[in-house]
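Next up is one chain by itself, shown in structure tokens, the form predicted alone.
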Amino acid sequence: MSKWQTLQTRSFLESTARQRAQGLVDEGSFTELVGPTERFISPHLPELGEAVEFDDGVVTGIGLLGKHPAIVISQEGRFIGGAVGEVGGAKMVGALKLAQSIYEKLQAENPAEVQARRPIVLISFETGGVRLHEANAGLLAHAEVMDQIQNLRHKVPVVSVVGSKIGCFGGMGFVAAATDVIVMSEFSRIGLTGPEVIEQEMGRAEFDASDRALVFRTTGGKHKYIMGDCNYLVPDSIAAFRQQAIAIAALPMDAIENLRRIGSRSAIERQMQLVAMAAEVSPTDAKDMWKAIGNENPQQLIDANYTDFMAQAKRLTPAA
């Protein structure tokens, strides 16, 4: 078994973020850009006396999905826990270019090949959210990757990838909202505030960050999945986050727009019936919204395995 296909069966939640961007790609296909080798490190971290990171905690490279090139983006949470800064930033900012002049250059040499050789991009998201060290370099680099992938918006697929330890937190969480697909697993969790920081700044009796099933059940990738946060969830191997990327590519540009969860009409109407719906409820728990979505059972749905809740969850649909 080569090096690759054993990636393939590696937990998603375990892997790094190098593993992660190699086993998303055809085999031998990943070519890792400003890696550790160009030693680009953040210019903030040593006048504070922090440790650095040669390639700042974040892995960008390109591959092949088939016929597909395809631009990886990944985070590594075991890096001052995935925050952004300035050089990381850069990175990722870097890497949406690429994918925006790969499509340029094809549509104006082939494009009869479009559909059929269009790149598309994946961030696996491993971050809190902007940090602090550099935070104003951070907080640009936040909105200078929206402002690029707004940019690829009708051309190229930006598909969040979200399997992580960490999750995808702070500003990172609007980020992945605005990409047009995302994919998470059951273990992966998505928000804009931390539990901890909301225990901190409310109060025990808002939020308890220590109670792990609430936790996941407000922000992780079950719950997410229900409410049409994201559109896939798919089980913890690098494997079946790569299956579903490759699925993802092969869409036409119109089913790509319909997986958006904003940006549109139709998407501000769903945004505002689940506004209505939530008031009529009133929750105290994510349980009692997965109840009034159909779910008659919510804790038997917790407690599931993931291929018992598929069978059986009712969902909100981020399609149109």
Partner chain sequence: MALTQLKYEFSPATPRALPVPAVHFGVVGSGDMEVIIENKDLGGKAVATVVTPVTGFDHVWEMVLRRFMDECQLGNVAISINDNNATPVVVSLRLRQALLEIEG
Second form
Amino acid sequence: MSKWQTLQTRSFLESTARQRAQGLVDEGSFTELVGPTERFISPHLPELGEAVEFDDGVVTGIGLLGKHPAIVISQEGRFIGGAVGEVGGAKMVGALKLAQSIYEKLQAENPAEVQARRPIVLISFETGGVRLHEANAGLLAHAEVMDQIQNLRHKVPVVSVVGSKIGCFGGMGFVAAATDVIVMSEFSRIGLTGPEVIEQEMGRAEFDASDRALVFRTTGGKHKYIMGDCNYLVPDSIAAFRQQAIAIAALPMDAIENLRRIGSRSAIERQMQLVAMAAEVSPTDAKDMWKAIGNENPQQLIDANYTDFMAQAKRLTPAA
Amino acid sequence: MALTQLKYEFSPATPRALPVPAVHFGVVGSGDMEVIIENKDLGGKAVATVVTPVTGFDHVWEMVLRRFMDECQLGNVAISINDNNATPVVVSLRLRQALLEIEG
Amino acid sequence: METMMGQGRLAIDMIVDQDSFAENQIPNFSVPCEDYAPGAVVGTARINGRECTVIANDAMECNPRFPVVYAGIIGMEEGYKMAMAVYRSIEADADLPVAKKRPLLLIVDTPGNGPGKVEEIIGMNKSTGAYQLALAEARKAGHPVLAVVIGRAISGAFLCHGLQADQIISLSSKYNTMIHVMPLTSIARITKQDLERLTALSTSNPVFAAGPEFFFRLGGVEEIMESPQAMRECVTRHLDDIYTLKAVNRTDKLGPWGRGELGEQRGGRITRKKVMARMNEQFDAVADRYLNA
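For comparison with the form predicted alone, please write out the form predicted together with its partner chain.
Now the full complex is given, and it begins with the chain already shown.
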């Protein structure tokens, strides 16, 4: 078995950012851009005596999904929690700009092939958001990433791939929400405020951050799938995420637009209805929402394996 | 409080070349490290640079790196390590894993 | 006047033409109920006779349905209400040329996003993300978007209400204006750094310290105002500047990207651009393989 084939069967959750990046695209097609040998370390961490990484915790590069150039951004949670600083942020912004320039070149030189060769962006999140050691630069980078995502609207699908240990929180939680499509496994999470902060704000009686099951049903893949916040829930293997990415790359752009949760007046009108529903249901647990959506036995869904969950879960869909 | 930079030089008895321009391995997690080993014309010698927030382990680094160099006999290579408190066992392991990346 | 913090409504009156602010009056805009997102104030006003959309925080209000939302916090209702005000403004001027599109004036005094359990269950990240996308869309459609920081512009709430603007101006820290991700004391605690050392370092490196002046050096704030009385003049001048830049297609000098360039000019963020240049260079060397697969 080649190295790439071995990667395919690996747990996405257990894989490093680089393994995820290499495995998400076609065999042998990944070229890392501004990789470790370029040695773009954070200029700020050494001043603080903090360990540095040659890639600053973000792997960026390009591969192929068939004929589609796939721009990959993959965050490494084991390096300072995947938090985004100046260099890592610039790599994200640069990769998104690259996707735009590839699209524009294609549009200008080969308009008939746009659908067949349209680039796709895959962001494999593993982050709590801003890196506090360089907080201001990290925050400003988040705004730039958001700006670039809007530039790609209706042109290049931007896909959140969320199957990592840390998941996607803080300012990057906004970024994930703003992408076109979200693919998750049940073992990962998306949110804004992490469990410890909620516990601190509301008290342990309201939210016990050490209760793993509670944490997962509040922001985990199964919950996000039921709420319509994640479009596709996949098993925990690199191959499963890759198969989903291939299917998304083949979709026409208007179908991609229908997968969005936010980004237009009609989309936010639906979200406002969901907020009104929340005010009415006043959920004390995610299970209350699952019930309100039509799942009579939430506990059964929590316990269900992937196949049974997919067969049984009733869910909201973004465009419904 | 800046990071500590340690530099070492080795002269392998029977220097052999790295079969690829460069190889990278590892993640700078807590208690872990990354390494780049790359070809560089050094007249048969090998150099190693370690960047670490930890001080006072110069000899340990030298010992672990020397053992690795004795074993692999790479010449004309530069080794660059970013460390975050990896133990000697982890360091040895990561160095070997880096070579396995190319030599399978 | 010692501070403008908590005085979003007063700030509106100090900036716009006298008595011109009409709350909730944006073409086709409506809210589901009277007390919807009361801490998010939206409406139309005039600045030197020109109609503009105003979006501000009222720190005196509490959301009656979501108890973690008070004191200027942007909760789920607030984010969507603000986003809706933006989309309705875009629609109202859809047929107008760029020179005639109404400005959006953001008056910023917000300490954060709703940090609650219900917010996580429903997805607070979507609401603030929605508002950011709406502002980015308005900016790209040609509306001048100007943020005025009068009080608190904290972390994710500043990302949402402020950092997508064409330009950002801020009252100086003399008025207790706060722009930061976290106060330095918290950063010191979480990163296990010595507070005194961090404070000393921040004089030479603005990258982690709290305050508008540090953001200025990173290009994150275009101009710092030395008094609240200067706000109206400063707003007028920056809106003119934005109109001019948009008229000559220099949008690269505006918005988050423009602030990135400004951060380099001011010497605060100099690695960012080198990283991107190297990425392009490396891609160019392999482009053919990916463009003609």
